[in-house]
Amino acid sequence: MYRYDEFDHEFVESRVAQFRDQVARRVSGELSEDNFKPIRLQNGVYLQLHAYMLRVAVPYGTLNSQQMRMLAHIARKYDRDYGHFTTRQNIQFNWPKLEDIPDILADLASVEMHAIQTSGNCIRNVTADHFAGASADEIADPRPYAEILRQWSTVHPEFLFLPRKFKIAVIGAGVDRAAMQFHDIGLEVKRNAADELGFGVFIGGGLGRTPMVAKQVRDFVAEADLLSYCEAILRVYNLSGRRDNKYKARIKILVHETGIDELKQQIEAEFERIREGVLKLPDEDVRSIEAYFAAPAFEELPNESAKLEAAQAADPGFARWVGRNVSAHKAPGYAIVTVALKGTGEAPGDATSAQMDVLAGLGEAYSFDELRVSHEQNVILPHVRLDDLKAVYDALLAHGMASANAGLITDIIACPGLDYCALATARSIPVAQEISQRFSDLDRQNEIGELKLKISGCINACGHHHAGHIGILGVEKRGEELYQVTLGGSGDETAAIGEIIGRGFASDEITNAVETLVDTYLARRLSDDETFLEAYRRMGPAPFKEALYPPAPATEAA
């Protein structure tokens, strides 16, 4: 993984010192909250419903055990003993005192972490496939390119005050595990007919008030032109994006209002103007960054493990966990482990300091000192020997972290909702907890099969509800919380926006509504192998609407 150089250390430490002075001036009253707001946002500090919140960057979701232990330390010392992993592969601390935040940032800087550009109208944390560098299906590791984009975009003077926030995702395989098509720029690593490495480029994706799937603007951009093309996109957006209405300020609205063909012409014209300039990526620089992400020293192992097979035969719980939470690795004899932070009744994405310490220890002992945060609010151990899977499972089981539910209905994505967020209009966490408890039986979960359920507490869609096979949006109506259901959304390579299915449900009705949807699917699927999403795409909304909103019984005429 990337290591800070001398410039990085000096830059981050100077930002900490600068913010320490700014916080002192705010606490003393010298700075008003209005004057302090743009300063704190540039350092990842939000004012939420009950307290300040600090969002810490985890670039492209990669961190080491020392960094995870530091997050645990911050949770213990400065927060309420937990942190919340987010859909941007970051972590949030919901209860720090403002006067403690400079000390937190200094602690983060000591392990090469920061909170810069995790908020504000700038280029946010660049995200990537959480299986990057490990997955058997990838063309190339996308993280070196995410790091190049991070270096380019950090305090880029032209793009610090964009019309609105801007998000970039990079994937390295045809399978999209990063919701790439719901980003302002989505980049897919690929090879052209000449076997040259480059990128398919998508623009204008996003969720929130106006959800849109990104449109492809370039089938192939050469590796050397990555920054030039991204800069061309940002320049066109920065000049033409709306600043009169924040709800129409994202690049997706510019794509919609201008049209992809016209916008492409503008981007291509700017690209031609700058492509041979200083942003041209020298091959030696790309390879230098790539070296930071070189594969660990994998042992030469067989692709099967008698030890693993025996352990599965002896322990059905372990066998079930392997079947759900373990994925194929590119190196023979290794596997990728998903640690689901979604135990029964737990708040999705939350991890206590003790759990973070356990994860740090497992990463250090069994995964070459490497961990990942997924946009699905789980933690990944990317490089585990097949022979070590049982030891990892046993350690997780001992700490209540061995939920065998990755990709199942209880592996819920949820935003913090009205329990924390000042923008929220309804609660998300209690709904997620109740659904998790209702579907806690693992036999039932496995009978249902893959089902992505996602919950947001307001129209901003931080819980990605638009991209859920079942999506739930909490809204406020006449002083009551109401939950609207969408069906058929997807955040993978077949990206789609869920369809609103009908009127909303009260908080005490929504779990029953989800159960009705699941029962309808089970009764109508063609086979045990047909997933919920496949069944919905085959049948459409009609049978689900009929089940959720049965017609009132006819009454006899007088």
The other form holds:
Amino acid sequence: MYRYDEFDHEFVESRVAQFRDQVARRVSGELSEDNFKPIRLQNGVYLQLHAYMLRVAVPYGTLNSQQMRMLAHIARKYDRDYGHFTTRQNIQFNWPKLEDIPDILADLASVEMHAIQTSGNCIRNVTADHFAGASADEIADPRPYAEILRQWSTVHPEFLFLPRKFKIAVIGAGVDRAAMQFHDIGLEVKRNAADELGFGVFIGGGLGRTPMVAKQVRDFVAEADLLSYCEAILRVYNLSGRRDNKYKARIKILVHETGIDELKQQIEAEFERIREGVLKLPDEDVRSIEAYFAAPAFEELPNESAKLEAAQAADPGFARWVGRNVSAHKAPGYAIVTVALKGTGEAPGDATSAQMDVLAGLGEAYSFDELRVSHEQNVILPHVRLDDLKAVYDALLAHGMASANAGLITDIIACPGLDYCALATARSIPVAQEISQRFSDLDRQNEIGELKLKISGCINACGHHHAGHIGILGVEKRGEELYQVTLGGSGDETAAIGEIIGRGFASDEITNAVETLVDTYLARRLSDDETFLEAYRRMGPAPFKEALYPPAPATEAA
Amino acid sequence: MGTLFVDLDQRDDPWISIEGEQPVPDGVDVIVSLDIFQSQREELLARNDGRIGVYLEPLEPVSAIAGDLDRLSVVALNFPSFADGTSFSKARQLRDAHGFEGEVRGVGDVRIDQIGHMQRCGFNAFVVENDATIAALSKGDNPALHLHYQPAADETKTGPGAKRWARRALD
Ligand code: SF4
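Just the form predicted on its own so far, so send over the form predicted together with the partner chain.
Starting with the chain above, the whole complex follows.
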């Protein structure tokens, strides 16, 4: 993985020193909250309902064990012993004291981490496929490009005060595990007819109040032109994006109002002007960044493991976990493990310091010192030998992290909602917990099969509800929490926005409503292989509507 | 009325700003709004007793004056609020796309924490209204980091061992 050089170290350290001074001025009263706010936001510090919140970047979701241990240390020393992994491959600490934040940032800097640009109207932490560098279906590792983008976008002087926040995701396979088409810029690493590396470029995706699937602006941009093309997009957006209404300020609205063809012309004109300039990436520079992400020294192993097979035969719980939480690796004899931070009744994405330490230890012992954070709020051990899967499972089991539910209905994405978030209109964690309890029977979950359920506590959609096969949005109506249901959304390569199915449900009805939807699907699917999403796409909303809102029995005329 | 800093040094402002219906006086250096510039372009460009500058609001594009830049000495770009960063890109257009070598001044809600970013985008003068910023600049304080990950309008400043695209100016 990427290692800081002297420059990176000096940069992050001087940034911490700068912020320490600013916090001191805030604490002494010299800086008003008004003047301090833009400064703290640029350092990832939010003011929540009950306390400050610090959002730490995990660039493209990649961590080593030392970094994971530092997150555990921060949770223990400065917070209430846990952290929350978010849908943007970040981790949030919910209870730090403002005076402690400079020390936390200094601790982070010591392990090459920071909180720069995790908030504010700037280019945010660049995200990537959490299986990057490991997955069997990969064309190229997206992380070197994400790292190049991270460097270019870090305190880019021109783009710190954009009309609105700006999110970039990079994927390296045809399968999209990073919801790339719901980003302001989505990049898909691919090869052209001449076998050269480059990117399919998508712009204007996003969730929130006005959800939109991104539009493809370029089928292929050469590798060398990555930064020039992105800078052209950002410049056009910064010049023309709306600033009169914050709900219309994302680039998706500009795409929608200007039209992709007209906007593409502007982007292409700017790109032509700058493409032969300083941003052109020399091949040797890309290769030198790529070298940081070189595959670890995999052993030459057979593609099967007798040890694994024996363990599966002896332990059905383990076999089930392997079936759900283990994915194909590109190196024979290895596998990718998804650790679902979604135990029955737990808050999705929360991990205690003890759990983080265990994960760090497992990464060190069994995964070449590497861990990943996924946008689905899980932690990944990307490079585990098939022979070691049982040992990893046993350790996870001992620490309550062996839920065999990856991709199933209880692998819920949920935002913090009204329990923490100042913008929330409803709670989301308790809803997730209740659904997770209702469906806790693993046999039933497996019978249902792949089903992505996503919950947001307000229209900002941090819980990606529009992209859920079943999406739940908490709203407030006359002082009551009400939950609106959308169906048919998807965040993969067949990206789609869920459709609202009808009137919302009270908090004590929503779990029943989900159960009704699931039962309707089970009763009507063509076979066990037809997933919920496929069945919905085949049948449309009608049968689900009927089941949720049965017509009142007609009263007979006298 | 703000305080003018050119290259971070405080100066008396020789320029008179003309807006609205006000007639353009002879014999002085004037900065006019885009409206005035467009409606009186011929007379203004024919003047030979005083220099001309144009003031642009965020949504008034650089292209509106691009053809006349060689006759202009100043382009003033407004920041109606520090959070409106449109003018950062316009400064870069002036410098990089049009090669404008006159003064690019930032006016409006110009704050100390942004000065360094503005300089990197091509601004070389600031008309500052914010008291804390005036105080800091007068003392010679500029808290900007001197380490940069990327080239901007200041791309000639190169750090040791720098990659071109990841220019690491250590000035
Ligand atoms: S969706 Fe709303 S409630 Fe949930 S985290 Fe985002 S802003 Fe907060």
